[in-house]
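Only one chain comes next, encoded as structure tokens, the form predicted on its own.
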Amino acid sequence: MDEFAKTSRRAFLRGSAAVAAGTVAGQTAAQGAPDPAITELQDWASYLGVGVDETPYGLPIKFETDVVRRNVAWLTASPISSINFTPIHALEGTITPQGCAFERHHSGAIELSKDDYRLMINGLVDRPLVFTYADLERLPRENHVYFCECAANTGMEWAGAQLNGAQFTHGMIHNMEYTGVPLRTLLAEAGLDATGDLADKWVYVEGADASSNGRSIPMEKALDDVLVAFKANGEALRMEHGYPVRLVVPGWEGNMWVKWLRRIEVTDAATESREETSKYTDVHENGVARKWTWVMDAKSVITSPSPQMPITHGPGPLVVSGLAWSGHGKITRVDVSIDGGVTWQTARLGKQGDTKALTRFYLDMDWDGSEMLMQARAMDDTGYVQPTKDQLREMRGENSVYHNNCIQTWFVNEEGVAENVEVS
């Protein structure tokens, strides 16, 4: 493997992207016999199209009906109260079309009208507010991309290999862009002068669906980053992401992006609600549970080649993949192993653009055919390095569900087919 390594390293020195496009093209071209895709006429040229009206609202060609959103029926007793997985596999740059992003539901998803819709501030504020949504819409504006992750994404994998897809290993996850009024500005228009000290305050956000979802935040927090949401990737949100009105909490676990918000309320203490006491804290070994662990640590994973992503060209020129995120800040490094951690390559970053967004990895390789474990393991700006599987444990042991930022290994055989499995 490491000679591989060195080999590949040097070929790419020598060669350029052109060269490696030529390869491939010749080893088409060796084939020999005439491709009837370019020499015959096809169907498709010889007549005409569907018309403009065809769809009013586009929709992915049949061809790709495979690229959707999936669950693991065992996982939860009622798809009621569940969640479903982001085709990561399949999906190339950082923006998660609405329609492929995950699904976490505690009473299922929702109909709210906008005209329907109310948002309340309440508690130790000067003037307890009711906004409606053109309300919310008459109010200054930004757009930022921000990746939400579900704190129990990776979550059945801590005590060994359990599914084999990076969709399911990873797929709790989504980065869109969001348009929305930040947090300050609504708590601004309500009044902080009657809440005293703010450094020892809380805001409690709660949802309108039958599960009144409701998570409390520091007012740190509160009065940093959060947006009150209303547009995702420039549309209306999904009824299934909280229409028409959501929280977004950047960087923090996906449970506190409340959906279909209707109450923000200044506290001068945490809530302790079902949802911060009960579930979403951390269980260590000796039974003890960490609480208000809110950040998303530095993550990532190779999404090709992976289970659902097998190499089916055979050896030559190979792009390797990926996704890396950090709830600290921008990732700010990417190694790949393709030895199941002996040694590392440095990895190259696609466009990056907001903090705490998604960040695309390449790794441009020429595969031999050989076997390989396959990892990668991302850096954030404050110095972070994704741990392993086993640094985790030490910590906290094999009781944990949640914040699982482990380095996933994929695999590879001499066919090219991935799978999951443990580097021990």
Contents of the next structure:
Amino acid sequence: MDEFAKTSRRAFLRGSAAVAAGTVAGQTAAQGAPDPAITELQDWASYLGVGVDETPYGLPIKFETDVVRRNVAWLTASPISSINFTPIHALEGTITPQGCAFERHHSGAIELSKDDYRLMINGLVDRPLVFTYADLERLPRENHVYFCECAANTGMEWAGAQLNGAQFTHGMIHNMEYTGVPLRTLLAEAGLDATGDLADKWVYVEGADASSNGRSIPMEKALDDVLVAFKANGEALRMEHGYPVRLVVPGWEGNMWVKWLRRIEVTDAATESREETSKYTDVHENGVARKWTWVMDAKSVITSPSPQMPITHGPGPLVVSGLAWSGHGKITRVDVSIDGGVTWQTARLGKQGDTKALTRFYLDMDWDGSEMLMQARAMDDTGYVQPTKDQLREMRGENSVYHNNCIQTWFVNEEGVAENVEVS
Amino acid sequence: MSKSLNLFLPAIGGTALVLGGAYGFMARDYGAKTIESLETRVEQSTASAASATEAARAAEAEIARLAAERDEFQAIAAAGGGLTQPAPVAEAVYGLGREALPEEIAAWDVDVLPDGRGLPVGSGDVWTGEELFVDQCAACHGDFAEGSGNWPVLAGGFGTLADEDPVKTVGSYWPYLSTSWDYINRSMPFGAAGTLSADETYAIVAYILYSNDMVDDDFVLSNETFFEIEMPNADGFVIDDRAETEYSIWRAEPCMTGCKDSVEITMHASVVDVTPEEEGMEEEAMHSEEPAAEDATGDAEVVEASVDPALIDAGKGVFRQCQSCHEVGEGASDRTGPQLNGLLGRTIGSIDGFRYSNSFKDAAEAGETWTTEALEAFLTDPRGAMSGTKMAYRGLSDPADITAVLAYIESIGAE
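What would you give as the form predicted in complex with its partner chain, now that the form predicted on its own is on the page?
Time for the whole complex; same chain goes first.
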């Protein structure tokens, strides 16, 4: 860490030398004419702004209207059963605002009120129960930050570099602070004496929407860290994220985070629903598919610079910013390469990694204006190192759709324009 | 509280101390302050008379306990274990929630397991299934379940799983028959889920099996013949083996320098050119052009003047139920259902190139037009009002929803 602090300080000093030499583009020139933004009286410094009642619930200012979720229309037959992407290229820190956090629905987002909400627990329990929303708010709750990543994130990139933007290649992810009741608390309410040996039991969870999106979760996970959540980032869940109640299954693929959660059934076998057979199974080169691939392996991506975030300021100090995460636990280290993976430098973690949550990383560098092949490589506390795309393909072929956690490459040219590429 | 449940609880789960607020700081402060004050108390009491020794010992034990607890909390905080200390584990149940009634469980617990548990009694044959399928499913999945456009393919694809482009269908890929029964019965047709009876579902599944050449045309699928079906790809799955095949290799100290001899770019995304345009940016550009913004407000005022905006808004919400099949407004085109522009006063079944059902064709020939009354009747009970219609939609039971959705269609689809 100290070693790195030194190098980045050196880089900084070199950078400021460049500023002094006047080689940095995009600066407001102070050498020539005085800057009218400073010397002239501006409207906003004279007229009045808007009052407090203007926006009872505020949205981002109009200059930020490009920081929105985007859809790739050709991916699916209908926007009702589809996905859009978080603008991760334009966000900082680690928390994803709900309003731009990606959505994935199998039969559209539904409007389900708290009053109409019911949660049933049945199956191999002592007492089948029905909870209202108000009941859930009376049980002891916890707050946790977790990432939710769709298993298909980066899925379009298996066969080659496809989509030009971190939003599209890596935007099926968000990271929120959830408030909810541990699932084990609810299961204890229903009683697990009738369940018998818990080691081979499951919970089957389903939603209230038309797709129901049922999934089977092994009991061990259900009793570990799964949350029945009703708030995200301090406020009610958004409709598109399962209002009023969704399941949070830390570190595991997003499809299991059932929205509009309506039923939890304790079973003695996996239900093998459509979402865990036809979908969310990973076909390998030999035609055999892996199933029950629940955990999201360690992964990272440089969010800026990236195709939607070109370098506009020319050579000199450059902040390379990115995200890393692991469904197995904490991110312990992220390395960055600017030469396509020949040499690597250890990046600075924005904050020591949280378990199963996004970690921000930075490389503070002095860009000399030459071409770069930028990559990031994450490591987690199990010692797992994020693989290259070739390593993944060698193991699985190109048709597994899901769980592509490969190292991503951005090619940055001398103008600072970035592009999604693949390298040897 | 079940005893066996305890086995799975993390060790910290036994701590029943509740701390509010931001855990990271609170935990530390709480531990530290209480210990300090206790320490003072210990000093005072040891310094005083012998009668206080007892109390001091108790206080010392309390210090030890609190210190241990503080260490535990800090360990969790350091381990990034969340923002809240684990919720207390109740000694007994909280007694929240009420008993689920058998009728309620029967209504919701409809999932079907691979071994057939959950299947209701019933049956359906291939030919009945074909009729139902053509009527309710073919618009999206093709007459022979072969798929259409981007919609899922349900039949064929045998022997393709190891190909460059595997075709994963109910026949070629799905390992269990229970899954198709369960999914179709609950979630299809798209836009009218939960409307199929058990017998209809058996018939449709029989037809899908027939389309996959898995049964003959005289086959009847029932809760009994269900077990005769063997799924071709039943053995085509392995349980997640990443731990053995991948983690064992990829948990190694990574290379930092001289990791490759050379680097070549082998593929560019810009060549493929499938990335969507940035619509948001165009909008922003529009914002900054004053006249464009003014035009937009102008339009909105015209609409507001004629119809109650709240009604239109409500209608927009109702239209969500229609939009999987219908488009309306500028540039609307046919999807599963025809586009709905200029609907009021339009001849029934008159959109060129749309494949209407016979009942719609008949109405078109008779020159019937859509009046508000006709639309109300049709949307209340599509199949009742236009028997034989292809519109696989159960209808709107609330007249207010119909008024609203028609107002919405009129507001953005008027020509």
